[in-house]
Structure formats: structure tokens, C-alpha cells
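Take a look at this single chain in C-alpha cells; it is the form predicted on its own.
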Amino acid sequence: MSETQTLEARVRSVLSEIKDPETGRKLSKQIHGIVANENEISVKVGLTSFAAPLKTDFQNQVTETLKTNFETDTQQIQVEVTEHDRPAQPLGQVGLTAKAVIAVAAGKGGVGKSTAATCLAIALQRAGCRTGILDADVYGPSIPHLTGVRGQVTKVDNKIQPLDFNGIPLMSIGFMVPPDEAVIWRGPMLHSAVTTFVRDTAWGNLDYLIIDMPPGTGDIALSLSQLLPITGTVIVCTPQEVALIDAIKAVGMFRKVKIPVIGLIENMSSFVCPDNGKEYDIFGKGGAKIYAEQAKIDFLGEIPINIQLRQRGDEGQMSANFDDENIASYLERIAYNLSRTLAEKAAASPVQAQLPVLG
């Protein structure tokens, strides 16, 4: 074996000790190319779209690992992160092809849950993830209004075709009933509707299905827990004590039905006055973060009170928030923190080799 081949083998060995953020397993097929000699070490390492929000972190980790093990005065280290395709496997008996199902919930209405769910889905997609939105709030479907998507769903080959929101497949009861018609359902009817939304919709191959849950604690969470393995729920609340009380109840409910609570989002955390630049904590601040620390739940981030955010929601222009430097960073940070939390959980409990995770 030549000296170059020996060096390449050593580089491959070092890279194989790095963990894939999606599965928590050591890299193998994701090592797409190695060039190693006395002048340079150049590698191509694959990252799945599921972990796309962590691309910069992943690239930095690979670079630092190589520098620690190989860099000399003459060697240059170059790392290129390429796309690694790993299709989602069917989940549960319904056959949904999604790598993660994230339920966005709240202990009470009026805390901005639907806004947070929509922004989370957009942020993940903009980072490079394949994302869908299921509006499971059958009593007050807000997603059609927030996204500006209108229309009626159709069926092709007995599959409901979701409507399109800038490349995000979208399903809501709002596409199936007139806007002025109330949905008066209980128990079995709710379970049937949720089953239809999950099982009979042509979602395609997703990294994340974001589910906008009804507020409070009720039948929808029970139905979903029986239908498919939910990766976890994200609880949205506002800073004041009365909202936190309801959020705590929601955390307890999801834990009872064995759905992990993977993060908290604090909405309406503060208001920066556009006239004088001063920050006002209208509803208090930091309550959700403090509770998250006490309950050992990851705090995913905060969303400030923002007039333009509210206006864009009313106008069905939620994507425009990501062109606004006053709000975009908050929304992108939440998506990043969610991805990081899932990566940490995967690293702590890697997907076993016998499970059908390809690549």
C-alpha cells in the first residue's frame, strides 16, 4: 500500500468516528470522496436534507476533526458538504413517509401556536428540509389564512392531493368545508378525520411533517398517539403566569400519552418600539425558558411581538417574515435548535443498524 493510500485510509478512519446528525450512527456511506497527500486533505462528506439546518455545524465539526488529527504546516484542509439522499421509511400502520412528525401544541388558544407552526415549517424548508404542514386544528383551522392558500382538495388514485404552499404540501379541514361552517365533531369523527389526513393524503417523501394541533388537551392528541409514532411535540406559550399554567398542563398530557415533549417556544416575548427602539416586556419575559429548565425541556427560542409579523399573517404572507431582518433570525434559530435537539437525541440513542434506515 502506497503512502497516499495509507493516508487516505487514516482519513477515512477518522471521519468514520463522526456521527451522522440524523441517525446518530458513525459515518460510512456518507463519506463521498477523499483526496489526501502531503499538500492537502480534501474530503466530501454527505449530509441528509433532514439535518440541513446543521450544515455549518457539521462542516465545522469535520474540519476541526481533520485539523486536530492531520494538519501540518504544509497541508491544507478542505471540507465540502454534499447532499446524501436517504429516503424516509413508512411510519406506523398508516404508511406515512416522514422522518419526523412534530406536533406543535399549546395549553390554550391565542398564544400564536399556528403562527409558530407555520414559521417553523417555512424555516425548515428554507434550510433545505422537505417539509409538510398538517392543520389538525379542526375547530379553528388557521393555516389556510396564514399561508394565503385557497382551494379544494382533489383525489388521485384514492389519495388526497394536498395543496401547495411554496413547495410545502399543505392539508387542512379548511380546504374541505366552507369557511363560515363550524365543525362540530367529537371522538370517533375526530379520529376518522385525523386518520384520513395522515393516511390518505399524498404527502410524498418528507423529512418533517409539522402538525398544528388544536389548543388545549383533547382527542386529537390521543388519536395521533395511536396512529403513528410521533417524534415529539413543541409547546408554544406566552410569558405570563396564566399562560404557563396551561402550558404545564399540556406538557403533562403529552407525557401521559407517551409523546415526548422536545421543546418550548415563548411567543410574544417582548416588544421593541419602532419609534424609540426601546424594548418592553408587555407580557413579562423568560417564563417559558425558566419553566423549560425546571422541567428539563429544551428551550427552542422566542418570538417577539412584531407588528409586521401579525400583518403578514393577516395577509397570508408568512414567507415574507424571512426577508425581514427584525424577525427572521428568531424564526431561523427555532428551526436550528429543533434540529440540534433531535441530533443530540439521535447521538445519545443511535438508530440501530437492523432498522430500515438506508445509507
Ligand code: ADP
The other form holds:
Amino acid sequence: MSETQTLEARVRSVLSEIKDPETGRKLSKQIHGIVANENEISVKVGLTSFAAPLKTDFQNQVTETLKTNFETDTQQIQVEVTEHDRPAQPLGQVGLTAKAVIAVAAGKGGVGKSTAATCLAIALQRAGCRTGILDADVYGPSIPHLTGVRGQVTKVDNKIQPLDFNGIPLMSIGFMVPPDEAVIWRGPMLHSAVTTFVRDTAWGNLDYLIIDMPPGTGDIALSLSQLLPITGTVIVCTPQEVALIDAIKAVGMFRKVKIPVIGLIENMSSFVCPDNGKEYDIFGKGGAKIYAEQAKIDFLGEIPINIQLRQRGDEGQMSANFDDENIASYLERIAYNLSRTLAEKAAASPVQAQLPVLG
Ligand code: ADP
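Switch from the form predicted on its own, shown above, to the form predicted in complex with adenosine-5'-diphosphate and output its structure.
Now the complete complex, all chains and molecules, led by this one.
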């Protein structure tokens, strides 16, 4: 074996020990190229679109690992992160092809749950993830309003075609019936609507399905959890104490129906006055973070009160928030933190490799 081959083999073995952020498994099959000699170490490693928000972290981690193991200058190390294709497997009995199902919920209405759900989905998609939005807030579907997407669903080959929001498949009761009809639905009708949403809709191959849950009671949560494994719930709350009490109730409800609560978002956490740049904590600050720590839930981030955010919601222009430097970084942070939380969970209990289906 020549010197060069030996070094390449050593680089491969070091890289193999790094964990894939999506599965928590060894990276071995995601090494797409190695050039290693006395002048340089250049590697090409694959990351799935699911873990795309962690791309910079991943690149840094690979660089650092090589630097430490081979005592090489950073200038001599090149790490290219390419997309590693790993399609989602069908979930549960309904066969939805998604890698994570994230329910965005709140203890009560009006805290910005739909706003947060929409922004989370856009942020994940902008980072490179295949994302869908399901508006399951059947009592008050506001996603059509926030996204500006209107229309009626159509059927192709017996599958309902979701509407398109800048490349994000979108499904809402608002696309099926007039809003005043949906509010009177109860029990079995709601269950069958939710089943239609997840089983009979052509979602395609998704990394994330973001579900905007109705506030309060657990009917829809229970229906959904019977249909497919929900990866986790993200609770949205505002900072004042009375709102936190409702959020705590929501956490209790999800835990009761055995859906893990994985993150907390504090919305309307502060207000920067556009006239004088001064920051005001209108509803107080930090309560949600303290509670998240106590309840062992990851704090995913905060969204300030922002007049444009509200206006863009009313104009169906939510994507424009990502061109606004006063708000974009907060929204991107939440998507990043969610990905990191999921990666930590995968690292702690690696996903089993999918075995080939026999027969
Ligand atoms: P929910 O889904 O909890 O009922 P919405 O997301 O529909 O709440 O938000 C309720 C209202 O509050 C909307 O008009 C929305 O634009 C506004 N809103 C939400 N979050 C913010 C924020 N951080 N700053 C300003 N307005 C907000």
C-alpha cells in the first residue's frame, strides 16, 4: 500500500466515525470522495436535505475532525458538502412519506401559532428541506390567509392534490369547504377530515410536514396520533404569565396523548419601537425560556412583535419576512434549533437502517 493510499484510508476511517445528523448513524456511506496527500486533504461528504439547516455546522465539524486527527492547517483542508439523497419511508398505516411530522400547537388562540407554523415551514424550505404545510386548525383555518393561497383542491388518480405555496405543498380545510361550514364540525367529521388530509393527499416525498394544530382541546391531536407517528409538538406561547399557564396545559395534554413535546417558541417577546429603536417588553420577557428549562423542553427561539410581520400576514406575503433583517434571523434560528434538536435525538438513539422488504 502506498503512502497516499494509507492516508486516504485513514481519512476515510476518521470520517466514518462522524454521525449523520439525520439518522445518528455513522457517515460511512455518505463519503463521496477523498483526496489526501502531503499538500491537502479534500473531502466530499453528503448531507440529506432533511438536515440541510445544519449544513454549516456539519461542514465545520468535518473540518475540525480532520484538523484534529491529521494536525493539518485549515487552509489545507477542503470540505465540500453535497446532497445525499435518502427518500422518506411511508409512515404509519396511512403511508405518508415524510421524515418528521411536527405539530405546531398553542394553549389558546391568537398567540401567533399559525404565523410561527408558516414561518417555520418557509425557513426549513429556504434552508433546503422538502417541506409541506397541513392546516389542521379546522375551527379557524388561517394558513390560506397568511400565505395568500386560495382555491379549491382537485383530485388526480383518487388523490387530493395540495395547493402550491412557492414550492411548499399546502392543504387546508379552507380549500375544501367555506370557513363557516368547518366550524360546526365535531367528532367523527373532524376525524374523517384529518384522515383525508394525511391519507388521501398527494404530499409527495417530504422531509418535514408542519401541522398547524387547532388551539386548546386534544381531539385533532388524538386523531392524528392514531393515524401516524408524530415526531413531536412545538408549542407557541407569548411571554405573559396567563399565556404561559395555557401553554403548560397544552404541554400536559400532548404528554397525556403520548405525543412528545420537543420545543417551545416564545412569540411577541419584545417590541423594538421603529420611532426611537428602543426595546419594550410589552408582555414581559423570558418566562417561556425558564419554563422550557424546567419542563425539559428545548427552547427553539423567540419572535419579536413586529408591525410588518402582522401586515405581511394580512397581505398573504409571509415569505417577505425573510428579506427583512429585523425579523429573518429570528425565524431562521427557530428552524435551525428544531433541526439541531432532532439531530441530538437521532444521535442519542440512532434510527435503524431500513431493511429491504422481502417477498
Ligand atoms: P393563532 O394561530 O395563534 O391564532 P395567528 O398566527 O393567526 O395566531 O396570529 C394572530 C395575529 O397576530 C395575526 O394578525 C398575526 O399577524 C399577528 N401576529 C402573530 N405574531 C406576531 C408578531 N410576532 N408580531 C406582530 N403580529 C403578530
